[in-house]
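Encoded as structure tokens, the following chain is the form predicted alone, with no partner shown.
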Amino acid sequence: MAARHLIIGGGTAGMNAIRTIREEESEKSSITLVSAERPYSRMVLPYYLDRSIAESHVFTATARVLADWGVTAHLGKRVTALDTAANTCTLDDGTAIPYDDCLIATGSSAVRAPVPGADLPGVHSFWTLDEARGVIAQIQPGSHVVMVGAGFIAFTILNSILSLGAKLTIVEIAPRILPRMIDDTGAALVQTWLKDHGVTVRTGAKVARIEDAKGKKRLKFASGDLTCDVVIMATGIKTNLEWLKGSAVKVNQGIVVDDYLRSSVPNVYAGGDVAEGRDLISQKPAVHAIEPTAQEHGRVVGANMAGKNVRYRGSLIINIVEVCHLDVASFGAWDDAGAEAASGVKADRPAYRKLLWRGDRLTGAIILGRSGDIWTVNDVGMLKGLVQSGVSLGRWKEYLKKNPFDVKPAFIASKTTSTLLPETVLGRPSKAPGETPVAV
């Protein structure tokens, strides 16, 4: 009897798992996909928002593609229960689906701050395709948009909002913008850059409530009001795991997984935003709700479902955004207070580097610079490589401490490229498109 694989969730982790199963299996298996939405890429939603792409280009797999892959799809359905003793899941329409192993990759949802009026019409989140449609319908040239929250989520759509001809105000309760991505020095440079590009930023500002105001929205603060046309709540996300309550699957911040991405129930895997696995730098459990981690999780789980024995090395936290042609990025343990650190600032460019070490290994970095500067683009990749590889820098550590803007000599001398080139998620060279339309 063919192995029965169940994939719960049609996002990045789920789709990568399906593709990898088909590439790695020795005998054709049965794959069933359950997804509340048609499979699509959340990463391209900002381009959909600014009309760079049509909605049809958001989707990652059509019904035809799923059929070609031999996938039985239950789209528009949700799993309501997982019986790990009987190896059966139940859908919201009562359908029972048996499985031999399954991947839980149900992703995350936007969380709105507990502010009175946050559920009013004209107050939006921006995390799913449906939410993106709501924002698109509201923003017109000349609209005043207030974004509540100045974290990574907000900054992924900042450019798109401005490109639509809207006026933008960002409100953040923390003392600085991007509080979970960069430090005070970097945040100050980005805030100045935003001001120079016509964006108003209010930090240390707590919204007391949101009210209707003659077709507009009024945000009430302790120190006055702010009236606008559209409010976008970018105040965080939560894992979609409520339906697992009462199951045998252990959940902490996410589903606790081992180095093979298996949960506490050996034939139940987890990947993407819902998985709590090894952090590459700290080696401690962490939830990394980022696209690269979801891709890697999907590949590792898919290979293991196909009968391989692939160990996941751990997830590297990566955050990269482009803000009005200014690149901002951080990698690894960029906020490690116990690490040895060195930094450099060129405020007139603006440009910023901060490097963090444990011993002679680079464990975290922050980089900021103009998108058009070739050294910014190159250094983003090289700093990520140094952090990811964990190569010993030896005497080059002292060089980088004195010259944080000259990364290339240390990158070449440490042979980081030769360290990373053989390192693939599945332990084998990438395969060109064959039975699947993408390389895996």
Second form
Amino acid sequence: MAARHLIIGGGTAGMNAIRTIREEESEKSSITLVSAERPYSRMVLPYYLDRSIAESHVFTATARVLADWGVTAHLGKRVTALDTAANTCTLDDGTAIPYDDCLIATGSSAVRAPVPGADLPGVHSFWTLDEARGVIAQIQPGSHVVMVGAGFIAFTILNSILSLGAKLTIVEIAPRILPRMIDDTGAALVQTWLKDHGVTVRTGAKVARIEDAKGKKRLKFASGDLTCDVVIMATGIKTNLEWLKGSAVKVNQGIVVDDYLRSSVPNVYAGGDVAEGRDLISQKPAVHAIEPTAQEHGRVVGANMAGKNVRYRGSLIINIVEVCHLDVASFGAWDDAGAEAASGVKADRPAYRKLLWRGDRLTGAIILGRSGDIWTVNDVGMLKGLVQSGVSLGRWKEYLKKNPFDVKPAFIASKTTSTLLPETVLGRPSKAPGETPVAV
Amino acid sequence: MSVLRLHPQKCTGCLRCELACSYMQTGEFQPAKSVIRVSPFEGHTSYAPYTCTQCAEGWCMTACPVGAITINAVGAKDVLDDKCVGCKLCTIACPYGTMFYDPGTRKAFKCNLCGGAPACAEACPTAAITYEDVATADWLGDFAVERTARVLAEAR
Ligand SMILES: Cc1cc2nc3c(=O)[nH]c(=O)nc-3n(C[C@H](O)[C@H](O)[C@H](O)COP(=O)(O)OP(=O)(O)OC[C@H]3O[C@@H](n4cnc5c(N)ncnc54)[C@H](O)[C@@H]3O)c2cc1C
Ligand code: SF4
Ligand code: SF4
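Right, the form predicted alone is done; let's see the coordinates for the form predicted together with the partner chain.
Now the full complex is given, and it begins with the chain already shown.
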């Protein structure tokens, strides 16, 4: 009998797994997808928010495409329990689905800081398509938006809010912004840049409560209240794993997986935001909650479900965000306190780089600069390549420590290209998105 | 498939490839819009062109959240403009630094081998860029080692 694969969660990891199963399998299997939402890409929601794309653009597979791929889809349904002894999952409508192997890829949800009034109507999160619709309906030109939280997700929607003609205030309880993406020096540069571009940032500011105020919202602080039209809480995320409680699948920060993305139950895989897999640089288990990790996890799981035995090297943290034409990116272990660090700034413009080293290998990097400069020089990817490949930089290390803005000769003369060319995630050339075999 | 084979010893640094590329890709003679870039070595006494390897993984393509990068008829990874949302994930996923981003159009762009007739190879007067049916390779590594020895010695 053909294998019965069950995919729980139709986001990035789930859809990559489905496509890869179809690419890799030698005999057609049965694939069942259960997903609380229709398949779409969360990370393009900011472009829907600023209306540069239509809502239809966010979807990664329509009902038609799922049918072409031969996927039995239960959309708008949640899995409520997994019985790993009986190899069956149960949906919120009581349906039981048997499987031979399954992938848990249920992603994360936004969490709101425990502030009285955080659940009032008109206080939003921005993580799902539904939440995005809610925010889009509320922001007009001239609206005053207060964003609570200054982490990466807040920054991914910052440009969109401004381009809608809204006035933006960011409040952050911590003493600085972007704590999980760049260091203090970089954060200070971004904060100055924001101020120069008309965005008010209040750090070290704790929201005491949120109240209704004649059709508006009032945020109370120890001193200096704020009144605004729209509140967005970007105060963190949590993995969607409550439903797995009581199952045999071992969960730490996320679902503990081996190098094949198998959980403690061998025919149950996990991928994406919910998986605690290997970090490429530290080689330690980590939950990343970024798109590229979910994509790679999904592809490796898909191949392994299709009978391949693909070992995963580990995921590299890569992030980029643009703030009013200032680009900020970081790679790998940019916050490794045990690494040797060297940084550089330019006197005449906002430009900052920090390179982190273990021996003569680059293990992390922070890059900040005006968009015009960043995309003219275009060496951001090379820094990713140096961190990803872990090439030994030898004498180029001293050169880069002195000249962090001149990466190209070091990249090329260290023969980084030779090291990178044989690297593939699945051990074979990738197929184009449109090439997924049709299963019917 | 055919790829761009780079012969760095033959490059004189005339930048005709950059001009031809930008004109072919955007209709403007603007090296900043070129997806082949000539880099100087040894304090501007040597030059070499550098562009997308059309690598097997296609990190740019597998990273794109909306499937905006595909493989065209001649095997090159190619950005579909109407699908690209400008999220820049491909620019940080490509480990070779050969994905580009245009802040004006808010789209990513890259070498698509001009659909099989690369303008850079056509324009190069010394045949430092040829379009050949060979496996992609690190064309510049050895050359760069030799032509950076002095700079590197001075940096110590
Ligand atoms: C606004 C925004 C911007 C972002 N920007 C970036 C960025 O620039 N770069 C980056 O790397 N990352 C970014 N991310 C993060 C990225 O989107 C996630 O890391 C990625 O989507 C994770 O993929 P996943 O497959 O693990 O989960 P998801 O894509 O979240 O998919 C999970 C799926 O599981 C479903 N589900 C949940 N619970 C159940 C259940 N019990 N039963 C059935 N189905 C269930 C959900 O409905 C969803 O369809 C951004 C996210 C947001 C919201
Ligand atoms: S742009 Fe980069 S990742 Fe994409 S095919 Fe070319 S070398 Fe590979
Ligand atoms: S910038 Fe465009 S092509 Fe690149 S990953 Fe984003 S949507 Fe895809």
